[in-house]
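The chain that follows stands alone, in the form predicted alone, written as structure tokens.
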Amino acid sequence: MPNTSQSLFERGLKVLVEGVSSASRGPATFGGAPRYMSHGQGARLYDVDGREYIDWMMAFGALPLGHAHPAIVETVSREILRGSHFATALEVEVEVAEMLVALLPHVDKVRFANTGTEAGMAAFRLARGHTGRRKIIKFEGHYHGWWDSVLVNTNPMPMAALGHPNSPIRIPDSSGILEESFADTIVVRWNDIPALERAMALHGREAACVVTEGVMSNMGVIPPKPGYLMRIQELCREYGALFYLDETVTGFRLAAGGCAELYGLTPDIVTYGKAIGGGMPMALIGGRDDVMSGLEWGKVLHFGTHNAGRLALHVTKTMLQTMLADNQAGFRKIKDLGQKMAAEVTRVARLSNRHKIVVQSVNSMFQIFFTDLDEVTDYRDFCGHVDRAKFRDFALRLMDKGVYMNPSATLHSLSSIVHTEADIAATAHAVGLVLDEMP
């Protein structure tokens, strides 16, 4: 079989950094040439060599309707004839905002952006502007975009580098980040209420916000312990810090109202990305009216030529209409499929009994951990007990059997409304074959 991906990779290395445009797609993740894709349809991806894959990555969760969904295709085909982008106020902008405010009880106003990172940058600035405070409290292993102030302690590190769990060492994840950029960022162990209570006692009165993912989504899938997120919210209220729930990954995936709905939360600020755009660049900042009013008249500045892009808004509207139809049937379906997929992989792993595996999931999200633990509960568990090299070998072998999962153990897999029971059965069969052939 020809290997066009390899030749494209060699060409790409001459003109693109690492041959790709994001490290998660390139050799740092794949260990060599990635699979270059040509097109997608439904729950399938097809590479440039004609190989077909059941896609469980779904553009890192950006495609709850799958690839080339007929409703999305019809929307884009219709609207591109009316213009791609105006950078003006739009009727569809108001319509989508009205849909979101009606759907999300914790959101009074929204501001559209393009990416989760950009929305997060605006949210942190807004929190500081609203409170007049400097400090940000974030958690180990939580990724909130590649902005300097919060790009600390998000990559797996040797346990010896992390410091004491009561006082984690702040580790920037990139060269070029100045120490003063994260001087006001406090890092806390996640899923540990006493650790957070200590941090709030020390820094809570100076904190503009406490930011968390509802489910730790950039260390695989690590659910919150019962009551943990609610305790974060309570402590924020007690100390006057804003509770910022980052739903870039979880929003419009785990439930119609995301983790806020799933865990009964009322965040002061929330950001969304990925799934909300249905495959188009789209993100937003939302929150209480008194908080969001900080963006009025540029008091807290947030500009953007491509904010609220026409095509992206129309696709967002179509995605929401499709997922919410028939009393939110789309969200029920992806939850059901995700839970069944996690259960099937667990069953097959137990039958094989050759590798110690834990499958962790929340509704439509799931990840397979090669670990000696019974449960991965936080960043330190992941750093010290998850075999990332073994997972990459596993994922690459799965690709050879027609199943696409990203080879990075820090990421995760997701269901869409176009996956089927047959896809689950085929994937489980391939997982069993791979586990049996792996050393």
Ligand SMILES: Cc1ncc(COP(=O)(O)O)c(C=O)c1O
The other form holds:
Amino acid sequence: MPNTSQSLFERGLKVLVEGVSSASRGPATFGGAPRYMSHGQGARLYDVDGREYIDWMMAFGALPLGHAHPAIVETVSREILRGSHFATALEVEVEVAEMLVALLPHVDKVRFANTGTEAGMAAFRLARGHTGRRKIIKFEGHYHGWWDSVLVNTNPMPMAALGHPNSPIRIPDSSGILEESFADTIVVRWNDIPALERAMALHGREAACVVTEGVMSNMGVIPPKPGYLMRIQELCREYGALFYLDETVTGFRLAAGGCAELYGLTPDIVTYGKAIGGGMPMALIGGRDDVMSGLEWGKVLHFGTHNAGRLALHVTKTMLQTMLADNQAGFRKIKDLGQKMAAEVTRVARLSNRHKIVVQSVNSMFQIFFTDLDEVTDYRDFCGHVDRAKFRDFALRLMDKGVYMNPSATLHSLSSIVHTEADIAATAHAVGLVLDEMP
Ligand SMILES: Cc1ncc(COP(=O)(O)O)c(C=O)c1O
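Switch from the form predicted alone, shown above, to the form predicted together with this ligand and output its structure.
In what comes next, the whole complex appears, and the chain from above leads the way.
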């Protein structure tokens, strides 16, 4: 069989760093050549050799409508004829903002950006500008984009490097980050109320914000313990820090209103990305009027040539209309499919009985952990007890059977409205075969 991916990888290595444009797509994650993809249709991806995959990665969650959804194809085909981007004020910008404000009770105003990282950078600056405080409290294992001040403790590390759980050692995840960039970043263990109470007693009055993912989505899928997120919100109110909920992964994904809706929260600042753009680069910062007004000219600066791209906004509008139609049927569907998928994989893993597996899921997101634990509840469980090499082997073998999941155990899989019960059955069958053949 031809291996065009391998030859593209060899060509790519000569002109692209590691042959790709992000480590999660290349040899750092795949161990060698990744599969180079040619096109997508519905829930399927096709590689350059014509192999077909049921896609459970869905561009890291950016595609709630799957690939080449007719409504999005129609939108892009119609709008591209009228120009791609003007960098001017737009009617569709107002329309999409109105839809979002109507949908999200904690959001009075929005500001559009392009990526979750950028939206986060503006949100952190806004939190500091609004409160006049320096410190940012973040959690172990939470990723908020690749900006220097928060790119600490986001990758799995050996347990011995982590320090005491009450006072984690801050570990920058990149060279080139100055210590002063994260000198005011406090790292706290997640899902641990006493740990946060202690941190707030020490730093709460100097904290501009406490930032959290609603569901820990960059260590597989780790749900918050009951009441945990609400306790973060209460502590923020008590200490006058802003409660910043990073919904880049979970927004327009776990519910129309993301984790804020799912867990009954009223964050002061939220950022969204990924799913909101339906496959186009789109992200946004949202929040209460008094907080968001900090982004007015002369206060906290946020610029961007590509902010509120008109094509991306039209696609966002179509994505929202499609998912929200029929009383949010799209969100019910992805939840239902995600939950069925998690149950099926769990069932098949039990039948196979050769490997200890835990499947964790929240609505349309799920991840499969090879672990000796019964439950993975935080970053330290993940670092100490999740076999990442085994997951990579599992995911690469699944690819040979026509099922695509990212080979990194720190990521997760997601359903879209175009997945079907037949896709779930085919995936479960492939999972069973792989588990039986794996050493
Ligand atoms: C929770 C969270 N915040 C922010 C980001 C950064 O988003 P982007 O990759 O669009 O810059 C990510 C990306 O995975 C994320 O998972």
